[in-house]
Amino acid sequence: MTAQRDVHHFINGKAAPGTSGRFGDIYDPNTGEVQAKVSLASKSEMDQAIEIAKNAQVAWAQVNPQRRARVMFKFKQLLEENMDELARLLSIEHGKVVADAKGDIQRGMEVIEFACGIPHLLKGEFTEGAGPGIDVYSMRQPLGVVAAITPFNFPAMIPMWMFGVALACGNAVILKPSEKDPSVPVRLAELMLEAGLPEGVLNVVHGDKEAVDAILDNDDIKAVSFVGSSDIAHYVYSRGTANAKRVQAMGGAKNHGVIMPDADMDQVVKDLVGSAYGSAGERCMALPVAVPVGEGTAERLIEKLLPEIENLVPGHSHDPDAIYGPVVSQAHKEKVESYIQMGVDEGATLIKDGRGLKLQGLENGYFIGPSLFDNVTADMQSYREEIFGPVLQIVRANELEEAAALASNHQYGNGVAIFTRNGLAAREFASKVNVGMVGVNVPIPVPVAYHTFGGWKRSAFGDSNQHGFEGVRFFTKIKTVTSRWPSGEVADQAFIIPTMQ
């Protein structure tokens, strides 16, 4: 039996036990046992945390950018020193294997590295002599208190995507992580405090819809960054913008991998296995749809793919030999398995069925074996919707235009990939496909930290992407100053709005 513990809020630089009387269960996905309880905040608790952040932000905004950058440098160092601890804590709550957990932390740390350059990123523009004795310049200033609402599938990376840039820009942050795996976000806040961040500038408040609504309705929250399902993303965007907040809300995905006849099929299979089944498919940039172009391409793909899938055995998230671990919850396991049955009922060919998997000693764990469908069509509900599990669907196409149309016409537009040796085909595809992020022989085209992450259509609501300079723009506001230092004859001239006279 796993020893239970309590996960508290982290407010004003210290653990803050909840006062709402409400708690959520944190499960070990490997065993199905409850391993901890997490406090769920009331509206009043959230409002109190926001007030603390508001007061702390005033002094933090006055800290010069170089010193804020030094906090980021120190935080990065602490992440590296505590990588093993963080990865094991993450994996035991989420279920992803330790190697994937370290990747989760590493990709978040890359945004922290980007934020270390904040003095350069906050530079404004300057025009000398815009008029007689007149200079015009702009400056980027923090918004105040901002909120980060993050999902269960990347409990380290996505919080760092958000709070790294927001804090470096001089804001205070309310982080509302997923209540399914909240311990790593709290640990990140503790390390940020150790790195030199003042108390109250980064607060972690756990909760459910009540906490989210308290964020969206509080006038002191100036911006909200969200990642989650599309329906909730739309809700957050609509309610947040209705309350005059900046909102970037990233939603679901159904990413396609287009496989041309000239592709290196051995490499394609390796890429597909990793991107479709890695982390149990619980990634918005997973590649759950393979689109081989031409019947011969499809047959070669399946022939090479099946032996690789047969060797894919999930295991305990701390097992170094496991390719992937369990999904996050019993409810999610049932949802994924219902989609597998839906595909069967809709007439797709189930080549490999991952349902009913039981691991010795972990019979109550939330494990799903790798599943593979062929002959999936665009009118099937199981294709139109996001499954978010270790399920790969093959949708055959006769030509590149047909394959591109599948990705372009889908309700989601997060990522897409093309596998080919033909540079012209890849260039045309990347230019014309109606999707926000494109990979060319790259199965999971998540941009590096100094570029930006963001999808199109129902994969994103709002006009701003995550991290990169888009993140700096999102978490700052522009102030433009027109200054006049006249002398001589210029001093006697009135400064008025120009006219046609």
The other form holds:
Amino acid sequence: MTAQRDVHHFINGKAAPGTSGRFGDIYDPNTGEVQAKVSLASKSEMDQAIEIAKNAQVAWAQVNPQRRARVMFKFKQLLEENMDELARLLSIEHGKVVADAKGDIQRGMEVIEFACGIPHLLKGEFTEGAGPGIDVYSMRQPLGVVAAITPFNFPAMIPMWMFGVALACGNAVILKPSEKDPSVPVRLAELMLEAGLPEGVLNVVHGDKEAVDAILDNDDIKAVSFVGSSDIAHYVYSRGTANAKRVQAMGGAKNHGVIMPDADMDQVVKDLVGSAYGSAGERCMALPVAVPVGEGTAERLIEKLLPEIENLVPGHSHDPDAIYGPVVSQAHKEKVESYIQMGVDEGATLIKDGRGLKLQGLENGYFIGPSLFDNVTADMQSYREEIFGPVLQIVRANELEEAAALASNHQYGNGVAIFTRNGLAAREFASKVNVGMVGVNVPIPVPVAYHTFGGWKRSAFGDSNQHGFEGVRFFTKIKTVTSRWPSGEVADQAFIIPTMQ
Ligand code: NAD
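Moving on from the form predicted on its own, kindly provide the form predicted in complex with nicotinamide-adenine-dinucleotide (NAD) as a structure.
Let us now look at the entire complex, which starts with that chain.
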């Protein structure tokens, strides 16, 4: 047994043990053992934290943008210095291997780098002489207290997507991370404090539905940024907007990789193995569906894919030789395995079955071997729904149009990729496909931090994306000032601007 830790809330710059009397278990997915307990906040604990954030935000908003940016610069430096410790902690709670955990932190850090440019990003607009002696200018101001509600699968990157931009804009933040792997979000808040963020401006409050509902019903929360599964995303969006909040709520995914006959198949196979099985398939931008165009393409794909899959070794997430680790929980393991059974029952061909994997010494870990299905069709429930595990489904198509229609008609529209050497086909595909993020020979097309992240259809509710300028827009409100300083002859004229003539 590993020694047990208590993961407390982080409120007003310090650890705050929960008072609700409710706790969640944090498992080590490698062993199936409980390694820590996390406090689950009650409504009154959440309301108190929001009150603290509200008070702290007033002074933070007065700190000039350049100084706020300096906190971000310092935080980035601290992230780099603490990378190894953070990655190992993330890995032992989530189950992704340490190299993946570093990628998780790195991608979040890139949003912090973006947020370092906040003085430039917050510059408003100015029109001189909109009328006689009249100037018009607009400025972006923070919203106040905003909430970040995040999923288990990127416990560093997704919190940083949100609090990086929100804090730089002058807001205070309540971060409600996943209760499955909450330790890294707390460490991030501690490092923000060390970087110079005033107490109470970033608070981490753990919890489940009760904590989320308290956020959604509190009038002092002005905006909610959520990432998680689609049903919860829709719920958060509906309840948050009904309470007149600004809400962006990203949901699930089922991303397709279309493989054209002219694609470089060696490259495709390498990319598919990484993007379908990496991080045990628990990425919202994974490619769990491969759509080879033409029978010959499908045969070549399977021929090259199978030996690669044989070499895929899941293992303990701290083992440097493991390609991927366990899935996050026993319940999730059972869910993924039930989808594999569903695929079999629906008539898909299970070429490689990863169920029943037992690793020596880690018999109670939540490991699933790589699984591969062929002859999956669009009417199958196991295709229509998100599995979120190391399972790749091959859906064969005859034409590019048919392949594109599969992605376009799917309920989810997060990401999609096309593999081809034909620039024109790729260009048309990228233009027409009904999906939010497209990769051309790029298997996981997560946009860089200064662009913006967001899916379509049931992959996102609300009309704004994460990070990039969209993030700045989401976490600020615009104020427009029309000012008149008449002098000389102009002073004697009635107030007039051109559109009033
Ligand atoms: P989840 O929906 O179970 O949890 C997300 C958050 O919602 C957590 O903080 C959780 O505590 C909270 N929550 C859970 N149940 C709730 C309820 N009934 N009421 C209110 N709040 C509740 O998601 P997860 O399992 O942590 O994460 C995996 C999901 O997230 C997958 O569906 C994945 O595709 C999705 N995801 C999407 C993106 C994206 O950008 N589109 C990115 C990463 C993950």
